[in-house]
Structures are given as C-alpha cells and as structure tokens.
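The chain below stands alone and is given as structure tokens, in the form predicted on its own.
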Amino acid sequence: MKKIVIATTAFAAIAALTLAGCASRAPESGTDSTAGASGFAADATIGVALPDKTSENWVLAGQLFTDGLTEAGFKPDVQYAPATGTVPEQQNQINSMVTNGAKVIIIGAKDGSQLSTQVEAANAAGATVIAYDRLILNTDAVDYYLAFDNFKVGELQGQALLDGLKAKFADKAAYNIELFSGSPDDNNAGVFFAGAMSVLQPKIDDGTLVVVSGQTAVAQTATQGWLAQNAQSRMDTLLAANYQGVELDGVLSPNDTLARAIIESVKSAGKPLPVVTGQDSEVESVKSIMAGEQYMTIYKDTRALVAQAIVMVQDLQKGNAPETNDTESYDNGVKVVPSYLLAPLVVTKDTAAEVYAGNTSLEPLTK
C-alpha cells in the first residue's frame, strides 16, 4: 500500500514519492471514522463549497448538488468562489455555512492548503467536513475524502501516452514530448502528475521518451491556475525554443482544457498535431477525440461522485459513518482521512461510444 503524503509542497513531495518507486495502491474498505453518529434533522442544512467555474464539471457539480440534496429532502447552500479572490471568498463561505448551522460542509477546495482554520470551526460547531474531488491539507478537521482515484487518472494518462506514440508512429524507436502539470494550487496536480511520471519515467531514463525542453521538474510544467491561456503561452515557447527543424510527438497534458490550448499552439505554428492526453470529458475535447484531434481523455463521471456525496450525507443524518474504501492512502499533512475513491476511465476514439453509453450528453458525440 503506497500512501500519499501531500502537503503544501504537493507536487514536489508526490513526485519525489512516486519515481522513488512506490509500490502500487489497492483501495481497502473500513469506517475509521466516528463522524456523524449522533445523527441529524433530515432537513438539515448541508453547506457545499465549491471553485470557481473554469471546468464543465464543478459547473455540474453544483446543479447536482442542489438538485440531489433538495430531492432527499436537505436544505442546500451551493456556492461557488468567484474567479478572483477565490481563496478568501471560500473562507468566508465556509465560515458563513457553520454559522448558519450546516450539518455537512462538502468542500471542493480552491487551495486545500488554506482552509485548516475553516474546517477546524466547523468541526468545532459539530457539523462534519467531507473534501470533494480535493484533499484538505494539514488539519486533522477533515472527516472524509471523497474522490476518483487521481494517482490512477495520472498512471492511465502515462499509459495512453505511449499506446498513442507506439500506434502513431510505429517506425520510432524512440518519441520526442513534453509534459505539462496542473494548478501548484491544486494538489491534485500533483497526484495526477506523479501518477503519470510513474509510467513515463522509466521510458525517459531509458531513452523511449525524450523531453527535448528537459522540463521535467513540476515547477517548470506547472500551469498556474488551470489556465489556457498559460499552457498555450508555455507551449508557444516551447515550440520556438526547442522544435525547430525536430517533430513534437506527445504532450502529457493534465486535463482537456490545457490540452485544447496545446493543440491551438502546434496548429498556430503550423506542426503536426502529436498524441496530446487529457482529462474530464469535455465536450470540446471529446470532439476533439472524434475528430482525430486529442488522443484521448478520462471520464470522471461527476454524476457518480455527487451521487456517492449524498448517499455519505444521508448515512451521517442518520447517524450512522459512511462507506470508504482506503483507509491508508490519502495523507494530509497531519492525518490518514478515510476515502471514498471511485474508478476513472479512459477514452479514445475506440473507445468512446462504450464508455459513454448511457450519458445523454456525450452519447451522441461519439456517433
């Protein structure tokens, strides 16, 4: 059992951790924790804070959250920080949801490193602290951690990169790249980072894989902010640096968004499109997919982790401790959180319809 350590040093420790070679994680079922077995009114209020809306998914995720907990009969308070300011506007979020006595505060944090203070008054005022898709760093007020399995969304995203650069150009032996990480404010990028170094690593030190920047360190990958445009500037320079007269193969890029923005660069500059990963279905990116463009994403369905939130929220009105699966993975700084980790999947253009049969969105996309 690997466990991850994350800190406010996330993507450095995480990497450091992984490529040392830990061993792979298997998710364990228990009910460590107490909260929530004095029950409450099922008609309580439940607080959820979530980012701000760059992604189709926390856009979602907060109509499911109002729909779902009003149908099982709770009082949502849904609110999202705004696109600046956001870290001190969730602050007083969360502190305006314990004083209006939330029971649950589900909390998909902007930066899980500056929240200790607000989790640990709510914690105090009884209700309990459920971090969304986000680990809560360095308190030991969080109860539960409720996510997909994002080490696991890195390693799928690694693999995918080299199945891409061995069916594109099967006469190599050997494929150019670069890589790009996440938000350093999000320790999930560093999760997902590390996840994919697992894979590629081995293939870098053996010469499969060639990152011609040599920016392999996650200060010189990361994109702050999750921004677009940041990853479309970095890749903009990386092309005129360094691919001059040499061919771009592969991008690691860890969600579609960024992945978007890295294609727009390499068609700008008039190069040939390389395996570019990605992550969270997109709509735009799985067209994309479709059309040959991106070579795939991960689909996380949001309607599976909402869902799984409210039913943690209703054993907790009825006081009794929900469900988790791994209990010893997820470190945050001063405790083992018990977490509740769900499946990612992968998609290409083979696999798509499969994957997202059932899906009344992202079905008919992939006819």
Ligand code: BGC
The other form holds:
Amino acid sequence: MKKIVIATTAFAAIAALTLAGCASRAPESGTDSTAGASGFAADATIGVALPDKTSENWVLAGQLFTDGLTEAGFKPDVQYAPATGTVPEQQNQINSMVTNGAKVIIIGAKDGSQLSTQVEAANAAGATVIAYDRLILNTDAVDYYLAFDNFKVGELQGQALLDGLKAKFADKAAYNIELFSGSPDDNNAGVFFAGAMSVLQPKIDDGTLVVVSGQTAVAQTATQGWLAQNAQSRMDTLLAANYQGVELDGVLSPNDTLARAIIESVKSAGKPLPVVTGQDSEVESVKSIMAGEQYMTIYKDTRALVAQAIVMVQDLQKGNAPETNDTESYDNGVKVVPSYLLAPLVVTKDTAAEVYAGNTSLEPLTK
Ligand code: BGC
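Output the form predicted together with beta-D-glucopyranose (BGC) next; the form predicted on its own has already been displayed.
Let's see the whole complex now, leading with the same chain.
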C-alpha cells in the first residue's frame, strides 16, 4: 500500500506541473483581451457541461476544469447534470452557456444522442463544441472529440480478462464467464463492449469462454445509469439462475464502480471470487486490486484529459485549430469527428506501482 500512497502523491505533483504548464501558455492577465482574427477574448467564458457523478473521474474533472480554466485566465462555467431529470437539465445548461456567450463548450454528455439541437445552437452562436470523454451523436455540430481511446479500453479489458483467467486457473481449458456493459444512453458503453468483444468473441466461438447465462448481446448486459445497484442485482440474478453447483471464473465489468458491485454480489452468494475487470483507477478498486480481489483496472488520467482540453481552448482563443491525432475512428453517425485520443493503461496488482509512478500525463495515443 505504501507504494500506492507514494504514487498518489506523485500524481498530485504531476498534476500541478501539468496544470501550471498549461497555465503558462495562457496570455498574461492584463494583456489585451480582444480576440485575434478568428480567436476570442483571453478572458472569455468557457462552458463545461458534465454528466452526473457516476464515477470519481467526473467529480475530479469538475474541479480541475474550474481551477485550470481560471488559472489560464478564462471564466469557467462548470455545470453538472443532476441525477434526476438529467437529460433535459443538461440541455438547459448548454442552452444557458450559449446565451451567456461561452466561446467554447466542453460537453461530457449524459446522453450523447439527445444534444444535437443544443450543440447546433452553440455552433450557430459561434461557439466551438468539444465532446469530452463521451461522443455526441448524429450532428455535424461537434467540432472535436477529446477522450481516452474507448475502443482500446474495451480491448485491454477483454485481453486482461483472458490473461487473468489463464493465470488464475492454469488447470482449466475453458472458463465460465459473464458479461456486463455500461449505461445504454452513454455512447462509450457500446464502444467499451465492442472493444472487449473484439477480443472475447473469437474465444467464445472456439469454446475457450462459456457465457453460462447465454447473455452476450450488449442490450442484455447493460447497466442502466451506470448504477452499482443495477449491476449487483443483475449479478445476483445471474448467480441464482445459472451458478448452482457451477463455478463462475470471470466477469467482464466495464468500470470500477460496477466491478465492486459484482464482487459484492459474488461474496454475498458465498462463492469464490472470479477474475473481474474494471476501469477508472478508483481508490477503492485500487485497494481491492492490491488485496487480490478485483483483478485489474484501467488508468485514464483525468488530469491529462482536462489539461489537454484547456490546451485546445487556448489554441482556439488564439484563432488556431487545436491539434488532433485521429481523424478515422470516431464516427458519430453524421461525420467522423476529429479527435485527440489519449492512451489508456492497464493496471494489475503486479503493475500498479510502476504504472502510477511512471504516469506520462500528456502522452498522445500512438496506434
Ligand atoms: C467513462 C468511464 C466511467 C463511466 C461511468 C464513461 O463514459 O468513460 O470512465 O466509468 O462513464 O461514469
């Protein structure tokens, strides 16, 4: 545990450097705040619309955006969609950012398929729209996408599940597993699942993996609202219906919150723990990994993602096109959205200290 504490302290130091680094790229306060040819005022309002707080990364992002944008000289308008009435509330929040003259609107969508009217209004008012972490669908009014590569996250989870099964059950030739995915209103949920299935499906087809419940379609595996209680009750039901006298060897879980709920369900049923995947490097899951319970997580450094968003805002302020590193992968149904993708990292008990200590903040994804 000690190593992890040290690594966490190192994170804070790196975060400070990263944010200080981007702050130094901002115009000095007191300098001319009029826009360049196609840029905008150096003290402009920047809107940040985030979804409800379904994982630690969203909580952290809000604070980092408020601090980082302020530090860079902008006026941040950071809003979270409330847990109830989330979609209409987020739509209202974006509308009011447009009305308040935000020059860039950064959106972590609650439901990426229900924001086209709002982002089109934002574009019409001259604001640039950046989809943050979750893609916004079916509109050409999304200017940029900034995220960790979500398909890659799924691939890494699928591969880690296979690796974990082989390591834990060296004597078995086939493994019993169950599959979970995230909330259907979050575009990422399907992307994570597709990435994982690109690795797992061939192993299901050749009999190495057996999904005992038979539930392999994304809709059957969904966890509405990314809520822990929904994953836990589905796992309870799966265990009761399919695992009387049958061993469960592994579970594909799309994130840490759900992984812990799945582990809780298995424990309550009095069964041995399967290999369970995760994502987000949440504190409780890193502890669980070090204690030998959850098998793995994915590290997506929120500080790096927010810092990159602020770099994009600074480029736009100067009238420059922000850098992108992928113009092929993320099609929103109307266009392939120019993307800046960061590389997610796998964390297991064996690699945790190394991955966290060697955190490479702003490394772009190399394919
Ligand atoms: C994010 C994940 C997160 C999930 C639930 C996804 O869109 O990419 O990191 O675990 O939402 O909050």
